[in-house]
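Just the one chain here, laid out as structure tokens, in the form predicted alone.
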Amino acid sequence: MSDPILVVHGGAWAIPDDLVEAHLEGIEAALAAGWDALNAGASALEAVEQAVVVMEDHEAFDAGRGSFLNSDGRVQLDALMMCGATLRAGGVGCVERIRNPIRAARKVLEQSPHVYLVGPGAERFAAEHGAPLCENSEFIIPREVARLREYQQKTESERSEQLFSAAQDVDTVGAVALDRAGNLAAATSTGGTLNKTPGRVGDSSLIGCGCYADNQAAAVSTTGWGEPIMKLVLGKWASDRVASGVDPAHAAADAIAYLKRRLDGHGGIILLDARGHFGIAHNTPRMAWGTATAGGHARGIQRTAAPLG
């Protein structure tokens, strides 16, 4: 029997002071939902799903309702979930009508021979397996309409500077958990980048990039500038460091340093091993995070060096 633990993140960027409270509220609600399941004896898969669903439904984050709009003014969502015990994974990409993409990702993991489904095919699979659909307009909020309009009015050089800046909003959400049976799971969900080209898929839903879980190594979820994270397969890189004997706290810091050193990338990472040791690291101005254990919940908006477990 293992002592259960849940770690969540709600994005790594320059979270402004007037959005801090909303992020903290969302993190606390996600911790409560995930921990209630985990503490009641549910699987790590169930816990990460419950935690991420809450953040997909919370407008503070770039996942589900409130996500960034693509260049056509629509929301396209990506999500992945992975089981550390079996290495089974399920992901969806470029979906526009699945109310909670992480629920659809779990359906793919458990009820499909495939790992990844995209676009209308993913939506059809989700509907056939009981995951609710909705109109794309239900994901769109005035804040994001205004944000897209302002961004598209900028010059090309101004757009590039903003897009590749650590201050750019990256509110991708994720969770990792260890259950009483000693199994790990990870989940990541996102609306992607602002003004992205329709059809673009980022790191969040790609196995080994934004999400990975292996009982023999670690469970990981990343957030940040997706293209560099994809090029480095950063989630698997960090997990492999843990498998080689590096403590998750140091492996998380190493992963973010590697991201910066190799590709000048920015972002954050949460990492949890089967002993219940965790690490949180980022190189952005702030990162929203939270942990839940039998000893209680902790949450915060970390400014610089992140807490290490």
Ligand code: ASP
Given for the second form:
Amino acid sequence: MSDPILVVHGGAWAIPDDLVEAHLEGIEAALAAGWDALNAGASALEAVEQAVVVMEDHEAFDAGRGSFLNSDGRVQLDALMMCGATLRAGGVGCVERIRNPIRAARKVLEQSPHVYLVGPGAERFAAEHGAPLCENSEFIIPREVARLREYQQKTESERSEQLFSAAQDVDTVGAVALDRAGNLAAATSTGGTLNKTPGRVGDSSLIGCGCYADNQAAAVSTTGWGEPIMKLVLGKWASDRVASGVDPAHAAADAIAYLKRRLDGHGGIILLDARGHFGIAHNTPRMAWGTATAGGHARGIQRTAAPLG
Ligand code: ASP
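So the form predicted alone is up there; where is the form predicted together with this ligand?
Up next: the whole complex, starting with the chain shown before.
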């Protein structure tokens, strides 16, 4: 028997002041949903799904409704879920019509012999397995139409300065949980990066990059500029450090330092081991995070270093 714990994040870059309240509210709602499940004895998989669905449905985040638009002005979503007990994983990439991509990812994990499904095939699989579809327009909100228009009017150099800056808002969501049975799970869901090329897949839904879980190591979800995170396979790098005996708090900080040092990357990470020890780290101006345990819920948006568990 383990003491359950849930850790969530709502993106790590510069969250503007006028969106801070919305992020905190979304984090609190995600914690409530995930913790209700976990506390009632549900599996870690169920808890991370519940928490991420809430954030996909919340417009503040770059996941589900409210996501960044790609260069065609459409929303394309990626998500991955992984089970630390079995190492089964399920991912969907470049989906445009699955209302909650993380629900589809869970169905791939549990009901498919595959690890990834992308595009229309993923959408067909989701529909056939009971994950509702919707129109792409239902994900698109005026804030993001205006953001894309403004971005596309910039010069090439202004664009790359904005896109690769730590101040760019990127609000991918993620959750890691430990259940009473001692099992870990992780989930990450995203709309990706602003003005991305249609068909681009980021780190979030790639196993070992934006998401990973192994009971013998750790559960992890990352956020930030995806390409450097992918090149370093950062989620697996961090969980391997935990497996080799490093506490998650230090492994999280080490991972972000490695990201910066090796590729000048920006991002954030949440990391949880099977003893319930966790770490949260980022090198961006802000990161939205939350934790839930039997002792209560905590949440925040850091300007500087995040707490160590
Ligand atoms: N990592 C995501 C991506 O590159 C973006 C994010 O974390 O917000 O697709």
